[in-house]
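One chain follows as structure tokens, the form predicted on its own.
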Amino acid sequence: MSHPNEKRHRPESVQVVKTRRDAALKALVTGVPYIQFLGIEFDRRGDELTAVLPFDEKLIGNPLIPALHGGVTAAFLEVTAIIELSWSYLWEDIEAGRIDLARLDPLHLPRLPKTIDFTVDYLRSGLPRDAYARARVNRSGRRYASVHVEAWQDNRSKLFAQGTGHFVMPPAPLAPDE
């Protein structure tokens, strides 16, 4: 039970907090000039992200079949692999109000981490449409995690690839008193 004098802190709002998750989540992919040319968006829906590939000519490397792009799948898979570890190693500071809004931009970001190795299994041509990808963090400790990723298109049963990365974790920010 609490104390009669104690002052309880009052719940935030549902919009402060969505605005703070969506501004971090926005600063994160907007930090990397390449998701940006990718065209690659992050839906949110509380701590779950799903990768968006919207289509574009631009990503066609066959354009017999037309196929999407080896690279350009590759790319989309390790970009979600990134932007869910992020987010996931990130989600308590976010949460806590402990990242600086104000701060964020590309110049203030907090670090990213740095693939080891990526291996991708192309299961199926990738067709000219919109692509979606989820990545699950198998494994993640203060220097080191493994995630896996898979992406779909118009069936999430029907993967076209899928994925597996290791990744060297950033160090833990220095807490504002240390």
The other form holds:
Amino acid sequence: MSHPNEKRHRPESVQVVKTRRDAALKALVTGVPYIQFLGIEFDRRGDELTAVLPFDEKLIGNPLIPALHGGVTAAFLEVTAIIELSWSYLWEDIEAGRIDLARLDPLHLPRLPKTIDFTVDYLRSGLPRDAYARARVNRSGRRYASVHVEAWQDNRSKLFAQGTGHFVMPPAPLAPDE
Amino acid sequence: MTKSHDTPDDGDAKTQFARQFIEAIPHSRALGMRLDAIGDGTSEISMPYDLRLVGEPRTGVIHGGAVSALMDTCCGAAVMSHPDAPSGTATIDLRIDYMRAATPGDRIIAKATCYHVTRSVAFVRATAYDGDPSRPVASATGAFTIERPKGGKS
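Okay, that is the form predicted on its own; can I get the form predicted together with the partner chain now?
Then the entire complex follows, led off by the chain already shown.
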């Protein structure tokens, strides 16, 4: 893309770009105690996020099988949806360097979307091993958003759960012109 | 509103089994869930406020995911306590509506009713409250499997 006002515009170094993206993602994720409690991490490739839930004994819901707790699965999907949605609406500001990374401590995080409702389909029981999830923002308006999430374990094509949630978008403090 | 009593009565063997089963669930223990009442297709389970479960650090509000875990456990317990009860159950689907943020510091109480059971499916609804029982925090509806013992009657 060419910017007529930036005659001497040159692409930023890959390291600068990566550092900024990773810092923004880290702030979003590590600032939320509940995400830390469950141990959820996020892998990033460009703007694509994959949530990872490393297996832990405290995530078990049925000790006899054993299987992941249905509530853990629901929480994992909901966390993935919220982070993906936040990430996607912050992306432009991150890329433009409009987010002050030095001030991204938990109390200065951009406001998160609020869940209106969340529905989880349990397709097969969650095995006692790592789980992965990716979310897709199907609709994101000024006020509301709809997000779909898929979660799997060993095989990407064998989902163990999927979910859909609706969210109220936070006010946009970084775009006062709108 | 009736207050839940300090020690819920022991009820029959099935109720006792349900309580032990729920209190042996590692994730329910991790969240500090307490079974306050159970029986006849209904259950009441509560969870203390805990800083580890905060979803919005600015306000200290509990993450919706933790409320989901409470609702899922409470709905499953209601199914297991139903008179036509299964020997086990699993969630097919669960929808949670979040009506408002739970008040930071307040215990969250979920009450679930298994209102219909077929041969293979149990239908459940639940409501979650904090300190103010007139203003629910969240509601849930779900479908659960009915798992019958192999070779058992019905």
